[in-house]
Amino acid sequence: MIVRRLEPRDLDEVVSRVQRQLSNDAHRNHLLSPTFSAEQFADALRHASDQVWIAEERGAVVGHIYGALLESPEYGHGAWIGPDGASFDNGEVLAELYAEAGLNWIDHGALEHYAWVFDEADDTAPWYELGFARMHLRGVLALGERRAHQLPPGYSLRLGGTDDLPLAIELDEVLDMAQKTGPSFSLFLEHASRPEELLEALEDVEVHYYVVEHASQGVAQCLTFPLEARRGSFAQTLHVSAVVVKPEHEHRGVAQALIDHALNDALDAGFTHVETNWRVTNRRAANFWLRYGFRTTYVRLHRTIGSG
C-alpha cells in the first residue's frame, strides 16, 4: 500500500466511493439525506487536491482522506473531516491515510482533529483505534404533526430581538456554566458566545430568538435558523441551538413547550426536518433530546495530539 496526494486520474473513483458510502448511510438511517452531486463534489476535490490523500494498493484506490484546516475560538486550530472526507476499505487503510495526513496537519499547527462519522459501532471502531473519542452527536427529527405542549401557568413566550442582547448574554453564561459541570467538565473550553456574535445573530432576519418569561423576567431561550447545505442534511432543515432554562425554572415543562412552539413555527414555514447537536457527556441534554424524539445520525469524534 502507498499513500500519496490526489491526482486527476483518481477523481472518478473517489467520487464513486463517497457516493456509495453516503447512499449506504442514508439507507441505514432515513434521517440522512441521500442527495449528492457528483459534479460538485469532484469540483471541490479539484480545488483541494493538495490536501487530499489517496491510499493505493496494487494499482487500485482503497481509500482517501481530507481534513479542512480551520481556526476556532472554541475548538482551536484543527483539521475537520466531514462525512465525505474519508473512505477506506478497512481499518489498516484508514491508519495509513491518517498517519500521512495527520502529520501534515500537525506540521501546519493543527493539533485538534475532528471527524464526523456514521454513528454505528462498525463505523466508529477504526477511529477509536487511532485515539479518537466521541465528542458531539448530531440529532435529527422529521417534522410532521403539530405539537401541543403548553407553558405552565405564569409563563409566557415571545420572539426576541436586539433589545434582548443583555438577556441573551446572561442566559448564554448560564449555558456555559452548565457545560462546565460534571460529567462534561468542559472547564478549559470557552462556550459562551462573544456579545458581538450574539448581536449579529439577533440582527439576522433568518434567526428566531424565542424567549420565555416569568414575572416579566426572561428565564429561558432558544435560537433557530435555517441550516446551510451540508452533507447528509435535507434541504429544508432548521437548526435549534442555545437552548437553556434557568435552574430555578427547570422541571416544569418549560423547555418542552418552548421547543414545541419553535417547531410548530418551523412546520408552518415549510421546514421538513430539525437538527441539533449535543455533547455526549452532557447527559441531561442527551436525555432531553432523545426523549423529545430526536435520533442520532453522525457522531463527531475528536483527538488532541499530545493527549494520548
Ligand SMILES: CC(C)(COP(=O)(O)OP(=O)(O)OC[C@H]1O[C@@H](n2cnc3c(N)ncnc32)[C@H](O)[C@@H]1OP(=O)(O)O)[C@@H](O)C(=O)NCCC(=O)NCCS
Contents of the next structure:
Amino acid sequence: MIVRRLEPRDLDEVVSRVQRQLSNDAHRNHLLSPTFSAEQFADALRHASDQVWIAEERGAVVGHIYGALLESPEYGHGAWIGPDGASFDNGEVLAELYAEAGLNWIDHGALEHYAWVFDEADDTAPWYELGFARMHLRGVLALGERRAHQLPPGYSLRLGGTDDLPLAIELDEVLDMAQKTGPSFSLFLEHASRPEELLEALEDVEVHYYVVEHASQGVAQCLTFPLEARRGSFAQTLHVSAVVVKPEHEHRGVAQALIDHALNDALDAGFTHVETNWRVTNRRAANFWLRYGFRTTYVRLHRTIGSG
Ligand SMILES: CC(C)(COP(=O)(O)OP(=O)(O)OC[C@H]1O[C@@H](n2cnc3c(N)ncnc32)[C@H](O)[C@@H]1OP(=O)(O)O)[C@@H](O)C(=O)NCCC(=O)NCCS
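The form predicted together with the ligand, contrasted with the form predicted alone above:
Shown next: the complete complex, the earlier chain at its head.
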C-alpha cells in the first residue's frame, strides 16, 4: 500500500467512495440527508488537493483522508475531518493514511485532531485503535408537530437583542462553569465566548436569541440560527446552541418549555430538522437532549498528540 497526495485521476473514485459512504450513513440513520452533489464535492476536493491523501493498493484507491487545518481559542490548533473527510477499506488503510496526513498536520503545528464519525461500533472502532476518543455528539430531531410545554408560573419568554449582551456574557459563564465541572473537566482550554463574538451573534438577523425571565431577571437562554449547507444535514435545518438555565432555576421544566418555543417558531418558519451538539461528558445535557427526542447521528472523536 502506498499513501500519496490526491491526483486529478483519483477524483472520480474518491467522489464515488464518499457518495457511497454518505448514502450508506443516510440509509442507516434517517436523520441524515442522502442529498449529495458530486460536482460540488469534486470541486471541494480539487481546491484542497494538496491536503488530501490517497491510499493506493495494486493500482486501486482504497482510502482517502482530508483534514482542514484551523486554529481556535476553544479547540486549539487542530485538524478537522468531516464525515466526508475519510474513507477506508479497513482499519489498516486508515492507520496508514493517518500516519502520513497526521505527520503533515503535526508539522503545521496542528496537534489536536478531530473527526466526525458515524456513531456505530464498526465505524468508530478503527479510530479508537488510533487513540481517538469520544468528544461531542451531534443530535438531530425531525420537526413534525407543535410542542406544548408551558413555562412554570412566574416565568416569561421574550426574544432578546444586543441590549442583552451583559446577560449573554453572564449565562455564557454559567455554561463555562458547567463544562469545567466533572465529569467534563474541560479545564485548560478557553471556553467562554468572547464578548465580541456574543455581540456579533446578537446582531445577526438570522440568529434568534431567546431569553426566559423570572422576577424581571434573565434566568435562561438559547440561540438558534439556520445551519449552513453541509453534507449529511438536511437543507432546512435549524441549529440550537448555548442552552443555559441558571442553576437555581433548573429542574422546573424551563429548558423544555424554552426549546418547545424555539422549535415551534422553527416549524412556522419552514424548518424540517433541528440539530445540536453536546459534549459526551456533559451528562445533564446528554440526558436533556435525548429525553427531549434528539437522536445521535455522528460522534466527534478527538486525539491530542503528545498526550498518550
Ligand atoms: C441542561 C439544562 C439546560 C437543563 O435545564 P433545565 O431547565 O433544568 O431542564 P428541565 O427542567 O426541562 O429538565 C431537567 C430535569 O428536570 C426535570 N423536571 C422538569 N420539570 C420538572 C418539574 N416540574 N419538577 C421536577 N423536575 C422537573 C426533568 O425531568 C429533568 O430531569 P432529569 O435531569 O432527571 O432527566 C441545564 O441543566 C443547564 O443549563 N446546564 C448547564 C449548561 C449546559 O450544560 N447546557 C447544555 C449545553 S449542550
